[in-house]
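Single chain ahead, by itself, as structure tokens, in the form predicted on its own.
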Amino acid sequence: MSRSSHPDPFAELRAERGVYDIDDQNDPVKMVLRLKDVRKCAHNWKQYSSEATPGRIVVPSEVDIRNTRQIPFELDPPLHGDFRALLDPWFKRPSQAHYQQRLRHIIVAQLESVQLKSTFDCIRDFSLPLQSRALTVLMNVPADEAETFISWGTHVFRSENDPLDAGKAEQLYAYIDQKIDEKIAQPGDDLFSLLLNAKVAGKQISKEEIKGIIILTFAGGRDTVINMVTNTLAYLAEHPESLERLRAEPEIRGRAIEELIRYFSPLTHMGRVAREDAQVCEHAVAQDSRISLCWASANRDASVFEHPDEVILDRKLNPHVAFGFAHHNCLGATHARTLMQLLLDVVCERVQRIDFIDAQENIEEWGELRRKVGYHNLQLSLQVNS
């Protein structure tokens, strides 16, 4: 097995039972594993709600480390749709040419910062600063604020060593409060100013709601984007033939991005809370208990994906759910896809070869199952085109 492989720990349970029970801080979760069931539950918000106690639909639960509702992530229709109507135009800006030019400049500069090193840590030296600097473009805040984001590490909301440490979030809250106060005094062309002047369902957005939107903007696309960039470079290092093919066939890069996102599935799953007694795969779900929509398992469902454990760069049938499904499709998906498209373009243009030197894997534990989501560190080296 190659060092860039991501084995599927859910295969046997998905085929035999369709669900898997785990305990999360004495609040049990029934993981839904098959694609059809994940999609069905995600669509059925009237039965499986996102609008529970703030932090409860996240797995592991964040109930003990925050009380601010992440918006629109922790809302159900119709209010969820009202907030999406406000936010979608802003988060679709990555489709614009000038936005892409700014992102491309960041990617090129980040690549140039590591290409002359004999080896570099892909996370610390590349993926983390790239994600942080790209986030300044998404929010349209000054570029130098990325240095603050970088200083927070790969998780802005959770402590690196203790996911139940509430103290880590305080630095993010302090930043958000400061930015809101700044923009009240001096509005600009940025996400904070947009929200301060916005109404949803005829009501002015509150500061707490603004805070919830910004927290989601930071937390929702942080470690997921970092893992996606890192895993992609690790894969290309161990599969030079894939890098060569992407260089020779630029027309397949869009499909390749969707395939890599499917295969790596940067976010393992996301929870819902049952409004009433229900059943999933003939297994009982009690009212007010939690299920999780296991995107990572659904994306390896052999009844849907041919050769699901292989990366097929030009895969044509690819109904993956790595960005969620139905009304809760990821708000930042356009930004993430654009970043990956530009990254592949720049790497294909400028990098001749990537060498995989060493790595420490990042393994999540779900009950008795172990799932690789990325790396704690990944040492690479580059050979660039002359």
Given for the second form:
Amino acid sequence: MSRSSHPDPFAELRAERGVYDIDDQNDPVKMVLRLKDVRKCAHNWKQYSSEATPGRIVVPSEVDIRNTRQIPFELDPPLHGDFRALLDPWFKRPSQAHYQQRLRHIIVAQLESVQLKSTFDCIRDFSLPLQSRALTVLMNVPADEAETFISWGTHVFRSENDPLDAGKAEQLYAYIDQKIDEKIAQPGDDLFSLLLNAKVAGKQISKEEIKGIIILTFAGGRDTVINMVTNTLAYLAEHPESLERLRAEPEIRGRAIEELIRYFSPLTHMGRVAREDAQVCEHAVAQDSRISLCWASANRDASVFEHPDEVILDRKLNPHVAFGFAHHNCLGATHARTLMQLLLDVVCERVQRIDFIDAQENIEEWGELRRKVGYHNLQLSLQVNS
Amino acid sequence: MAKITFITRNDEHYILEADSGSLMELAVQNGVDGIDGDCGGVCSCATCHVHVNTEHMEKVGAASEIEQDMLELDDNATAQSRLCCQIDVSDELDGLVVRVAR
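I've shown you the form predicted on its own. Could you give me the structure of the form predicted together with its partner chain?
After this comes the whole thing, all chains and molecules, with the earlier chain placed first.
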């Protein structure tokens, strides 16, 4: 077991039972573990709803610390689809050349800021500031606002010692309120202004709805992107042969990104609430109880993926669900994929070697199971082209 | 060289030529509306869904089990459905006509 590997804690339960029951603040969750079941449940929004009490489909539940509904994430069709129709074009902008130039510039600058240090912390000095700066491009707000986002740390609703920190979210809410007022007074070419001027299902979007969309933009792409970037650099540090291969074969980088996303599965799972009594692979699901779609487990399902615990950089058939599945697939996926593509390009161009110095792993606890999702800190050192 | 026609939901016709790569890559390179190919062709995203003309089904061949599992849960799926990242361009496909599913 190498320091950059991510073991699969679900293998036995997935094969034997297909589900795993955990408690979460007295609101139990039945984790669905097999790829086909995860897909079926994700697709079946009529049975498994996202439109529950705000915060309830997140595990651990955020009902006690959040009242604002995250949009479109905590809506069901058809209203969900109306919001997606508005938001999808904006969140597809990362496919455009000028957007990619801006992101590339950010990645190069971030790399230059750490490459001469003897060692650096990958999260604090690289992934967190990179994610924050990339987010200003996604929302098209001034670049210097990234400094505010950086000061908030890696998770919007969690702090070092508290997985659910209500106080922590207040700074984000304050930022959003201030931004909405600013853009009412002076509209621009940014996500806030787009939302302030938009109608969904024939109605002007409310301030509360705008807040829900922006909170989702911050929360959904925060620790996920940070872990993806960090885990990738840890992997390349321990696998110099993979870095060499990606350098020599740029045409496989797209597949490599999908494979690394499958392997790391930055979001472990996402919940749904059963509208009526149901069954998942012969296990009863009671009305108004929660299931979770365990993307991380589904992505190691040996009935679908050959050698699921290995990173196979050019894996050709890779029907992973790391970005979710069906209506609620990840709104930020184009941004995340583009960021990863540019990161690999820049690293292949400039970095000769990455050294893994030391790390403290970030381990999630789900019932009796432990899942490594990334690192609390990761000391790396770089050797760049002269 | 194979000539391949994509017909979009707005009834735009794209008549394209290629001798290698996948149908999805051909469509994305030419900006065919409704073919996104988000996952780059690894059969993960289902954003390259097409309906193959009935008379061409045989020449295109059947979908793999993994692809069928993806299509099974796609609301626009029919007996003609394929994810076109899984169809490699070859001379044999000359004259193929597909309709974009969304």
